[in-house]
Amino acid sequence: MKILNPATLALVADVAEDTPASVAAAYERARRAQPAWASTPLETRLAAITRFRDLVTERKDELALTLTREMGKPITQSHNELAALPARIDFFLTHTAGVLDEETVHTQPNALAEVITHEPLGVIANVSAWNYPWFVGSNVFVPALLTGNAVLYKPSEHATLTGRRIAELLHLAGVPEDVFVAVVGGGAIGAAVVEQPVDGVFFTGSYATGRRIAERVALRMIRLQLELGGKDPTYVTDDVDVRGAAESLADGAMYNGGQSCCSVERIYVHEAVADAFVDAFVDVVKGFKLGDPEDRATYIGPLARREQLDVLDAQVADALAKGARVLTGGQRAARPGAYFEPTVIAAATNAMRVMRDESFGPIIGIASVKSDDEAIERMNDTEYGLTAGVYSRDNGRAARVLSHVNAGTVYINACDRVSPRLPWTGRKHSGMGSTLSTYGIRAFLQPKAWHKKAG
């Protein structure tokens, strides 16, 4: 499997890819080694991730360097991720004890005890995604490990060398190979290690693939967790520091270069600001430095899939097409590798694909409204419902608003953000099940009810 840089095209590493067979053995050994893993103080097994933290932390420049030539995130962005990462293993490892404690919830004297108990739930496939791999890897497989399960865990394609560095880590902080094991490869190694019979399937990616795994693991009765897309909006108000905010979203449209699952990606706003939010808005986009991702000052870096430079084109066309107006950007740019120039639409309405599909990349669409109401309309105008948030001085309003929005996650004067003492979580299209905060330690356990009575 050949790994290209997307900023030049270069090859950056030919790595071997399993195979079906190979993933059945990984499995085998995941299922083998699991027992004694449960079995394990639950002391020694944080010791484990507090060293696998700690060696991260150490190591975080030629990681970050790795990442960015895999998959295109601006160098400075890279170590933004790393250096944000020990504060959510730190989560997990404050709370894991305490959602494993054993719960008595209900005791008479000389009577029945009713006590609840959690085991893990076993081997765990984890298909991971490549816009934030440590993050959205270290999601699951921390939480997953610390309570006692195995990991049969797969990076994406556009991650893999960061993923084999995560297994290496891994390892050389205590957790047995065979206990956690990575496999390598595109979308059929994913596909075999879903076969797998595992006890449950954690995924992060598209709607799509979603969906078919969906479909192929209804009929076991296994857990499953999907992570997927978003088509987040926001709504400015009437109130607002119009230049404050225009900051805030352009940074929340733009980071990583849009490939974000919390991205800002369709804006509406109070028509009383819209040209002022607008002509601020493009601003600040045009300041972002577009360029080689490995030199500091850039800001928006390559798409790590070069195939998504299609999808904004055909965007880009549609939006046009039905009467909307592109004020910067609009087209790929003129240089070597997968770069496409920040964009931003302006009236734009729910017709357009802009506004719609997922794009995933850094283009965003605004469109002006007259009330709330027609805010509240218009968000709640898709098929995801993974964020939403409102920009106003009025935090009143600002929840009232939100509160009829059908999103896992909402922001007030705040967006593209993620807490490990908030729940992830996506509605619709976005997904099922929850990762962070005590939701995201519970998902890898199964309660067992005892009833107990004195012999």
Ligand code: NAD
Second form
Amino acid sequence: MKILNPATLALVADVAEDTPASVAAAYERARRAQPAWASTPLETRLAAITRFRDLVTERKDELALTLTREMGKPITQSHNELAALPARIDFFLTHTAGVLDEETVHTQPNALAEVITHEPLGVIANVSAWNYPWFVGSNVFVPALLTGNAVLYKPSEHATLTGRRIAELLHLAGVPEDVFVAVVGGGAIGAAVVEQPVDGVFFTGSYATGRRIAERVALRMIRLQLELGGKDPTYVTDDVDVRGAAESLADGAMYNGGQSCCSVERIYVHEAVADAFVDAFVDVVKGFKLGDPEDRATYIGPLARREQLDVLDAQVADALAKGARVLTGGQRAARPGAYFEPTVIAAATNAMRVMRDESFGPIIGIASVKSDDEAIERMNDTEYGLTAGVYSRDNGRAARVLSHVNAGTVYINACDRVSPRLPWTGRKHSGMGSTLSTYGIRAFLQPKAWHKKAG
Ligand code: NAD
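Having gone through the form predicted alone, I am curious about the other one (the form predicted together with nicotinamide-adenine-dinucleotide (NAD)); can you provide its structure?
Below is the entire complex, every chain and molecule, led by the chain shown above.
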């Protein structure tokens, strides 16, 4: 499998791809190794993940460069991802013991006790995405390993080298080689992973692939979690600091080239401030430097997947045909590599693809609305339900709007943000199940109910 640098299309590495047979063998190894890992004291598992966290921190420069070269993330943003990782890992290190604790929920004088214990699922499959491979991977494999599961892990084909480094560092840190097994390849190898008789499938990626996986897994009665895409809307009310909102939202729309599941994908702005907001937004976007992702001054790098350029071209053409205006960008950048200019589309409507289909690129549609109720209606007019936000000086007003929006995560005067302390949950086509928070630890456990009477 050839790994090309999306900025230059130069060959970064040529790696051997797994085969369905080697995936099956990897699964067998994980199955055999899991019981011993589950009976390892929790302290040993915590120590291994602590060491993994420290190894990542020690090697962050090399790991950031690897990520930038294989998927095009600007180097400062690769560093940011790695710098934020320890806090996520620490959350799991701190909270796993509490979730695993045995709970006595009822006792009676005649010595009946009702107790809940928590057992690992067994072997879980983790098929992962490329856009934040350290975050989305560790959200799954860290709590899975801490709770005693073995993991069959397939990184995205666009983050293969990072996936391999994750495996190497986990093994160096003390996770047995057969307890965390990484396989390499594209969609066919992902499908082979899902076909193994695992006890749970944890997938991060697109709705299209997630749906295919759900169909394959449905009849097997195993745990299935899907972290899928979004068409994340934000409403800007008429009482905001317009410049501040524009700066925050432009960053939320364009950071990582807009290739985040929670990137701001649509903006609805109250008509009273629409012109001022759009002007400020365009001004901020024009200041974003597009260029070589290895240059620390670069804010917009190439898209990780060349094919996505066609999606963005089509969204722009569709929006123009339906009456929108392109205020900046709107086309591929005139340079080698998979670059698209940061693009702002005004006078967008919900009939346009840029307001309906996940863009996953540096492009944003902005529409004006007359009222909070209209904003609520527009924000809910989507098949997705990942995140939504409101910018307002009035927190009560923002909260009222967001209480009517069907999304797993809501932001007030913030966007494009994930916290390890809060559950990350997609609704509708954005997925099912939760990662992060204590929900995201329980996800890798099954309860056992004990009815105990004295003999
Ligand atoms: P993708 O669906 O193309 O690929 C995801 C993974 O699935 C890859 O590892 C791929 O090799 C594998 N795959 C492809 N076909 C498969 C099949 N038939 N069976 C099993 N595995 C298969 O998605 P992507 O391009 O890697 O990621 C982008 C998408 O991920 C976006 O929609 C984004 O919003 C979403 N995402 C969601 C979250 C979240 O937490 N909700 C986080 C990051 C990314």
